[in-house]
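Okay, so here's just one chain, in structure tokens, the form predicted on its own.
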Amino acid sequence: MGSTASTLSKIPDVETLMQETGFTPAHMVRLYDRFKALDKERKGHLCPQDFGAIKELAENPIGDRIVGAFFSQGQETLDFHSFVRILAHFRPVDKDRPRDPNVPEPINSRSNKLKFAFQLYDQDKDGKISRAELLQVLRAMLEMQVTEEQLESIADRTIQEADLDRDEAISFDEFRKSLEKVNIDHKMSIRFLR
């Protein structure tokens, strides 16, 4: 591994990317090295299959949904800049960073973290989480720990509690409201350098 400056010089528009994502030069070097390690064939981009090398994703019951969230609909590859922007959702919020109203909301804001989490459920991308979509996630996460009847009861209760407009689905706004008291920053943050 080369020096930080040497590695950063290989990344086009690295300053803009750091400003956009909030990652430090040390983070960028680590993420660049991780990207290169996943890109075993040196293609300069990642495919969904490249993420299979990440043990935590391979073992995660919704790992395929998480990997899918890295790729826009119809997109089959992911370049380094897109890789970093997605991972920025998991960067802890910088509470000391002043909020400039002329600058877009940070990628790692509470709202953007919730939008990312919402898309893990909303697989058909219609802007709503249906009972069937919720059941798919619950089945994957809980597997053999509960019966199908219990899963259906959990899904029904969740829809009933979150569905404020009674359309039998959960919109993003309803999803956001149902998670108002949840510390989403804690639940959706990865410490990138320890």
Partner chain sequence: MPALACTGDRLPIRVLGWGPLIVVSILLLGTVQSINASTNGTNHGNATGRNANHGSHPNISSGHHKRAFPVLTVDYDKVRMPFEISVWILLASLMKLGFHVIPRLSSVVPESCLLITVGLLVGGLIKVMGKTPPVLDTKLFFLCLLPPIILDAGYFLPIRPFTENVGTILVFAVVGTLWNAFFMGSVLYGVCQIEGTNLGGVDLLACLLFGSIVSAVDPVAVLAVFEEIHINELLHILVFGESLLNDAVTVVLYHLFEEFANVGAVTPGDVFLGVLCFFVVAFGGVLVGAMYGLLSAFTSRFTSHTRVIEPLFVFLYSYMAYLSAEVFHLSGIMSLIACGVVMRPYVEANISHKSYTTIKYFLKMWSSVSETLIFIFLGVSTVVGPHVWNWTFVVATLLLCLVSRVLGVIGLTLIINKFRIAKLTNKDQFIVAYGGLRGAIAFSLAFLLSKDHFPMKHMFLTAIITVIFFTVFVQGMTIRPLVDLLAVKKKKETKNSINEEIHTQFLDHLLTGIEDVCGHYGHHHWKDKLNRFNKKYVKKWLIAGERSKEPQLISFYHKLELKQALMLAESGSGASLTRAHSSTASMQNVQPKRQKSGRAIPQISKYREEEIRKILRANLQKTRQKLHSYNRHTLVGEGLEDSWSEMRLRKQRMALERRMSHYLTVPAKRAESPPMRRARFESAGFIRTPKPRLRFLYWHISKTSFNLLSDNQVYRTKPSPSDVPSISVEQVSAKPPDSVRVLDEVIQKAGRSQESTHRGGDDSPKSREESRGGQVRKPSVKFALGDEDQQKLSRCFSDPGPNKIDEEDEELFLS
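Numbering follows the first chain given and starts at 1. Definition used throughout: the rigid core is the maximal C-alpha set that superposes within 1.5 Å between two forms. What you are looking at is a predicted structure, and each value in this text was computed from that prediction instead of being measured. What changes on going to the form predicted together with the partner chain:
Shown in the overlay between the two forms, fitted on the rigid core, is a CA shift at residue 56 of 2 Å or greater. Superposition on the rigid core between the two forms places the CA atom of residue 160 less than 2 Å from its counterpart.
What would the structure be for the form predicted together with the partner chain, rather than the form predicted on its own?
What follows is just the one chain, with no partners and no other molecules.
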């Protein structure tokens, strides 16, 4: 407990951060340690190369998109606050949250989780997953084992299934609707971030 408190004091602005993200002090300490471990050159912030050093992430088909999600808005450095804010999306949902319309939704609410995932698809940030973007994702996931035609027919069918307003792209609402049967709270939560 002593080391927790001391580490906690090293983190700037830790109270507001915990308030915003809902992490407990133990979480913050763990994440801070991880942040420090990734920041090998002790710069105080992370850059894309640090993420590239994570071996498993390099093997991940959408690893580059994930890294891109951390470095949104084109910035080159990632400080601890942003790091934690992104990871807060994956905290398990608090079941007994009062639905107060005035209070903005916490970062780890179901719809915010989905928004995060949607942004990973929608690279050009136009609010829709176009056919080309879908094809890119499919190509990345299927890793050159299929032909172009196969990819295209799958993409076509996907859009056809989900597209309700016939604009040949998947908007966020359509995305959400197609995932309504999936338990997002369970699927997009990491267990230790309780």
